[in-house]
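In the block that follows, a single chain appears as structure tokens, in the form predicted alone.
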Amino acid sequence: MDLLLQLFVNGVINGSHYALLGIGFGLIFATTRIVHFAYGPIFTFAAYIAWWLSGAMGLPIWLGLLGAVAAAVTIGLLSYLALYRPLELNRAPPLVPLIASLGLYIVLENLTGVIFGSGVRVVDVDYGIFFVGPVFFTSIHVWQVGSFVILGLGLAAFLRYSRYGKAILAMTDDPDMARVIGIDTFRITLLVFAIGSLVSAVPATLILVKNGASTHMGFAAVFMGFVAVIVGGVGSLRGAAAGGFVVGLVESLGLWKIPTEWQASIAFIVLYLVIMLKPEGLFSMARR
């Protein structure tokens, strides 16, 4: 029972960086229906300017995010300016745009690995241990937690109550009709990206603090956004959200039978599942 408790824990944790990229990723896709595969190199491109700031240059550990975030935002909005924009008024095919992610994912993977060189890279964080009864957390995955907690309420309550967060909503229900109803949709998609961008820099700088930097972790962390979405039903945000802590709790309690070796496979399970038994997702009567 300690073992199975201390998986639960571990789930809700993994859940919350699941969620939290599904939630980036999520929003970018429901907006504006492009498929950008290339949010995993932003992803991994963030975390490398947070270990130059706080690694390198020996700067505070906070100060690593907000560069992270500005690194984010601005190749978000670049990728988007530079490479689907132009697609867009090209009336380019949804297929196009989807292999120039691929492409635009290449690039900037490799593009990282020329930078800062292709080594793991880690930054030296003090961090604290707890224990509550049976189960142990670190201060780090108090972070991961809290910070899903900040940056969902916030962009729900954003989502909500803003003039602009209810143009995103229009948007994401039918781009068509909030063209017509006069939303600026090019200025809404700017946004979309920005955001998505900023919220993927906050697990990447608390993964670059937990396990350290890699230039192929982009994949991991595009993925599981898109398996968040795809189980907690596409165009929903509290069910990315949800589909994000599916994904993290069945993962870890999957090892109370699975060996760990296994583990990875689980998030392809579930995903296969989900589509063949409920393709419209887990959470598809979950509105945003």
The other form holds:
Amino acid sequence: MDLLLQLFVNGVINGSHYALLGIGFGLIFATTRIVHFAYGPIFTFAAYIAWWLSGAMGLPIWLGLLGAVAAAVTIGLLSYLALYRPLELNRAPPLVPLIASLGLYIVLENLTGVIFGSGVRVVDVDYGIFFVGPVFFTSIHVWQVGSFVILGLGLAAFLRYSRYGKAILAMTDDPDMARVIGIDTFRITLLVFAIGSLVSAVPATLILVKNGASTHMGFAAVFMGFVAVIVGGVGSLRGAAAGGFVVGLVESLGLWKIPTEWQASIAFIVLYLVIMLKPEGLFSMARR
Amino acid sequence: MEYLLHVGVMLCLYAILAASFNLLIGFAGLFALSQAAFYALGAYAAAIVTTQLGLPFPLPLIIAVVFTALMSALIALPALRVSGHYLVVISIAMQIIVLQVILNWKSLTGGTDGISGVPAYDLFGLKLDTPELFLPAAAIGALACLWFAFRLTRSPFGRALRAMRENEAAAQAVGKNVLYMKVTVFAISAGMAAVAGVLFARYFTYVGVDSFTIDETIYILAMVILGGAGNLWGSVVGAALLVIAPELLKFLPLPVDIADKMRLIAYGVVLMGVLLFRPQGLMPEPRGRKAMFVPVDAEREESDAETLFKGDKGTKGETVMEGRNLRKQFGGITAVDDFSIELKRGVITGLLGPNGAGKTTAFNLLTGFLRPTSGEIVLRGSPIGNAKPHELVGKGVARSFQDLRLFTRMTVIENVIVALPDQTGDRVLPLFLRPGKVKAEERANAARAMEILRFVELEAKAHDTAEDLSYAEEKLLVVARLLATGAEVLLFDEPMSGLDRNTLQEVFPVIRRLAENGKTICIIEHNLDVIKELCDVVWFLDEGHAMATGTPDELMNDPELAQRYFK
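Switch from the form predicted alone, shown above, to the form predicted in complex with its partner chain and output its structure.
The next block holds the full complex; its first chain is the one shown before.
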């Protein structure tokens, strides 16, 4: 029973991580219909910038986080302007941006390796350890869950109450109609890429503090974000967040009966079942 | 020298991989990112069979190819129910699971250590264990695979694949069994990748998971895109360029791991650059006359296309197809409710009604694209049950689409040939076992297609690409493609909309003549003039019901309908 409780808490912690990635990736995907695989290496690059500032230069971690956010937003915007935008103007069929994003993915991932060298990079940050009854967690874990709550609520409020947020939702519903009613879809797209990339930098920095950064970790990040979106239901950010938690919890609780080395496969089994049985996603009815 | 030969071997392996991947993404339009997993399955199967069972050539090759093809079909069958982004994500998941299983099944695969000591090929005591000796073996493998791929794509099957890529529903609507095509091409593509895997295992005498990651899939993808999707020579060229060019990096004084990363960066840059500046690749898909597999003079031969224009023998006015009390619900919305209709031989039936009345849903029900929630559809006295669209085409029921759904990146004549019935070369086994028959049919079909194009007066555009046609010409091609199916019951979804008066006067006689020849015809139409001039019977639909039926004059003189709809 204690084990199950611990696994549940771990699931919530990992779920927060996946949910953030799902929101960030999902926001870009739902609004622009671009499968932005380069989201993964942008996540990685952000983590390395945070390491460079806080680990190598010795600055406080919050400055590292700021640097990571700035780097992620810059590369996110550049990838739209330099790659996806020209493809859109060429009227490329929908799969072309996806293939191009795989190209960008491989470029950014290896560029990160060339710039920072391979091998795991870690930062030294003091963190607290807590025991609540039989359950163990650290202040980094608290931050993982907390960052999801803050960013999730902030984004939800932004989408619901601000003018730009409403414009994003309109474009998510129907890009052509949004254009017809006078929404500047180009600016909204830039905004979405900026927000989506910003969101990725936060879990990236936290993962750096928790496990350290490695050049290949972007794949898992973008893929879990994608899985969260599909499991939750395309087009719904609330769904993407819920999808992230479902994956995190199933993955963690699965360890109760399944050997650790298969943990990574559990998420894919969930994905498989959802696509086969409920391709519109588990939470597609609960729009936003 | 040995180094150059080694590059030659790698070129052979990647030519196979790129060609196999091109079959899937370039020809069939199935964007599944799991090619490296099939490469891995082939390599591991060969390694296990040789090291643990010690089986002699060619058994490991055969076992590896068959095993991988079966595995891929098994994995693909559920995955192929979905398309687009779903297929992408689920295929990546497949790739990862395959590698996880390989990593974790240590007793069989050696886990992270991989399997070493795979025996090299042994040719009467001569071990093929140097690049020099192995190159001929790799070249034979590559040539065999390429020959197979060319035979497969330059055939009715290959043409049907491209049609499916252009528009899956339209491919079904001309009688193609898309599930068969998808599973088959998936299995063949995986089987070919397995050949490369077997060669890999034999050449390096070692297999380990690092060689088969998702990066490898992207690498192969870059070759296909660079060379040109839908062109097999392009894949060979793409493989050659991307195998040879990075070797030049070795002359730069870079540390090994930096050089390796620079190589991968170069692939990514190539991939993006091609998509931005030359999306069709270095060697675009063959179009125009080059798209034909038989000499063009075959098109001038005598043909029996006239028989396609004739319906079955039988009395005019006899009921051929019937929908009884059809009802279709989508969630809470009832699109069609208690709708009954009779389609009769030699009669042009019109379906009329405002937008959202359920006309297109009714079409989808009659042609098997949707299952009715209740009610039944009867064809020549027997219920069609759960027949799929392509099966119904085989039974003589075919339809067109309101939004045309031409195979836009294929030529006009290809659009017609692909729809012709009973093509032996549509199936892979006969394609290889009875090449003579396939070839003879292909000549005959070229002639038939040309005659159908003459019938709709599009013969001058036969070798143009469908996307370059004018709107009126596209509409004519829709008619030609529907005729080519030879179906007895023809359902046209708004064939006349958007056509000017003159063009209409050209299309009317075509449709009338079909009815006179004994075809059963049903048309969805908004234009009352068209209905009046063309239809013998009209069914008026609104809110999913048949509100009224009668001759066009009867309906238009009905005071209630006149007031509500005709104004």
